[in-house]
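Only one chain is included here, represented as structure tokens and corresponding to the form predicted on its own.
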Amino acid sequence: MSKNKKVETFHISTYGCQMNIADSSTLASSLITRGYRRVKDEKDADLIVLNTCSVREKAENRIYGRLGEIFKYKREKPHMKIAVVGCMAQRLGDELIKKVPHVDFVLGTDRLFELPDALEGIEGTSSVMTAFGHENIDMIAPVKDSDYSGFVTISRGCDNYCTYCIVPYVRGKEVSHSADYIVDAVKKMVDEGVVEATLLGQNVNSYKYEDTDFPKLLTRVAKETGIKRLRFMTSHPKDLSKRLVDVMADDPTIMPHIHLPVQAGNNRVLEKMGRIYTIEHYMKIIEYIKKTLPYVILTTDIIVGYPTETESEYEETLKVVSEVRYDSAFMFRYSVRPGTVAAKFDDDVPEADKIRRLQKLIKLQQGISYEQNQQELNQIRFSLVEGYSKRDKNKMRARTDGNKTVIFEAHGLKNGTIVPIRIKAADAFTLHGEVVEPN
């Protein structure tokens, strides 16, 4: 096959958080409106984007995995391009066609939907582009992610620089949509019958575009677009605010589920990874959370083994996790992330205590989501159909409002309907319902 076959069709592969996900959708509608058709097998496509992660090396580690797998294809068909986006491409730029020569683009976070440019060799555009400040914000449009749901970029960049995080240096500066962008785009979704929203940020909490922060943003998308569910994630301790909290008891259109990452229990230790803000100040406002919101489920991150942390300090997120009772949490140890300024610490707490830490706080948490998921028990949750169960394609899964899955028997029921279920049964990761015949 010639090498200079023209590049017709497209496979996108994605990894990390919801944002990339949405990144990965604007740039799939921006190919099919010049003209590329997406495929579903990336054997079948002349153009393989991978939109990648940066957060942790194992991350990355995988990326230079599936390039290996994905030469195949290039030396079965010459002409076939091979494009990796997003964080990953960001840190490394032209390291990683020097590492990885087979790959023919390159395109940070700021750059990446600049690709049908690049892949037509547009004037100003070269197969390697990393540089920020190239984005227009606003010409960025949200697709859905389904056919009954969409996410809303509110925000990109991130201006905290926590010493463990790549996102920054990734990412960049903070810089918010306009107010009247994401209302309108959420009514665009709306029109085209998506029914939950997400609005995305690295730290939606810090949203601000001239008289309009989030709590103020969050009641406008509730109120003026006609959405029926509205979540938002990601949020920050330092920036979450009372009224916050506030509108979202004051309107039921806005999900009852606030991911709320603590990373650590000890002050000494937060102060070490940037963060901002005292144990105490984050305990204040999980108190007025519960206080304020009659049901709510609480998600966050850990990080275990931070360098200098002592196995008292350890012990102090042990406690800060049993006073919470999370329902569940993204839990790690820490590893050592080039390009941040926690790489220059001494890595000094010895690998064998870290996994014995993380085991030890996964065991704790899981027992402790396995006692909040039988406090659902016997509720009626208005839960989101997502399609039949990947386990059991005799039964369906949905999504609750509190944002947990559950597993419940009902056949045709089309995915994006809202439905009662009932909770029947639960382990520490699923619910299990029936649907409540209407009376």
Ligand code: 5AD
Given for the second form:
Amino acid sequence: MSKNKKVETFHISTYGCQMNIADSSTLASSLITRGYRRVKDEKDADLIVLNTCSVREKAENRIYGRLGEIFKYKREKPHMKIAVVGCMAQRLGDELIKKVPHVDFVLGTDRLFELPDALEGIEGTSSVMTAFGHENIDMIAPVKDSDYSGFVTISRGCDNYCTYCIVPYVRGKEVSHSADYIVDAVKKMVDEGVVEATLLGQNVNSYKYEDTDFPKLLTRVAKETGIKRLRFMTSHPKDLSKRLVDVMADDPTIMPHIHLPVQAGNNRVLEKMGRIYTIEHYMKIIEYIKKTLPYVILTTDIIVGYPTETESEYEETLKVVSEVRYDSAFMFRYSVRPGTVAAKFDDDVPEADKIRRLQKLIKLQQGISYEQNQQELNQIRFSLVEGYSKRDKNKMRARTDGNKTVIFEAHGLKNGTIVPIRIKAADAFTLHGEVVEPN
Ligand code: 5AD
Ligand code: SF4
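Provide the structure of the form predicted together with the ligand, given the form predicted on its own shown above.
Below is the entire complex, every chain and molecule, led by the chain shown above.
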């Protein structure tokens, strides 16, 4: 096959957080608009895009593994182009092409939308682009993620510089989209049949555009767009206000789920992480949320084995987990990210201790998730149908208002329908139920 054959088809694989899923959707729509065709199987694509994550070392190692696999396709198909975009592209830039020479494009977090231009060799573009430049942030059109749900990025970047975190370095300074842009984007999605929108930001609570803060924005989107279900993530405990919780209590459009990363249960560790809040402050917010929202699903992120974390400090994390009783949690052992403040700390917790701490925490949380899910039994949860169950093709899958997956017996329900489901059984990860038939 000739090296000069034109690129006609593409495939995008997305790694990491919802922000990347949203960016991939936007990139896909711009490629489609330019005449490229999306294919389901990577092997059939002329252009393979990996939208990457840098948050932990494991995420980056996985990409190197994938690039090795993809190289095999390129050997058989010399005209194939490979693009690495997103956080890892931003972090490594030129270095990535030096390390993996068969990569054709390296486009950072603010530049991935220029991939169609770079591909066509349009003037001003090059194969490695990592400069930040989100002055024209409102020019990036959001797109729906599926026929019934969409992500809308309300702010890009992060100003918090938690000491362990690479995100501020790879996503740059926080910049908020205008409230009108966000309201319009959701309205457009609703016109196209979307019933559930998720507003995304590294720290949605610090959203600010002119005199609109996050509670105001959420109210506007809930009231002005006609969206049926509204979600948001991620929240930062230092900025989550009582007003936000009050807005959630007042508007049934806003789904009762708050993802509030605690990261650690000990104040010295929190301070070393640069999290700015104390655990007492965090617990006060949790108390207010539970008092104000009669039904709320709480989820979190936790890091164990932070440099200098002692065994008893780690146990304070376990205590918080037992007290808050999260419905689920993303739990990690600390991973050094070069270039962050914490990378200069002595990573003195032995790997074996990190692993043991993580396993014990996961076990504790799984027990709590199981118990929390038992509380759902016999309740009716309005749930959004997302398709057929992956494990059992005779069953369908839906998402409850609290963002839990429920598997139920039904056939032929259209994706995107919202149905009342009575929960009949539950394990630590999934609910099982049946559709409540109208009387
Ligand atoms: N090591 C381990 N976990 C990390 N996270 C972010 N950076 C690191 C790191 N260096 C976790 C945090 C964050 C989530 C998205 O990833 O818990 O909230
Ligand atoms: Fe990273 Fe902290 Fe910003 Fe979250 S708030 S993206 S953990 S720096």
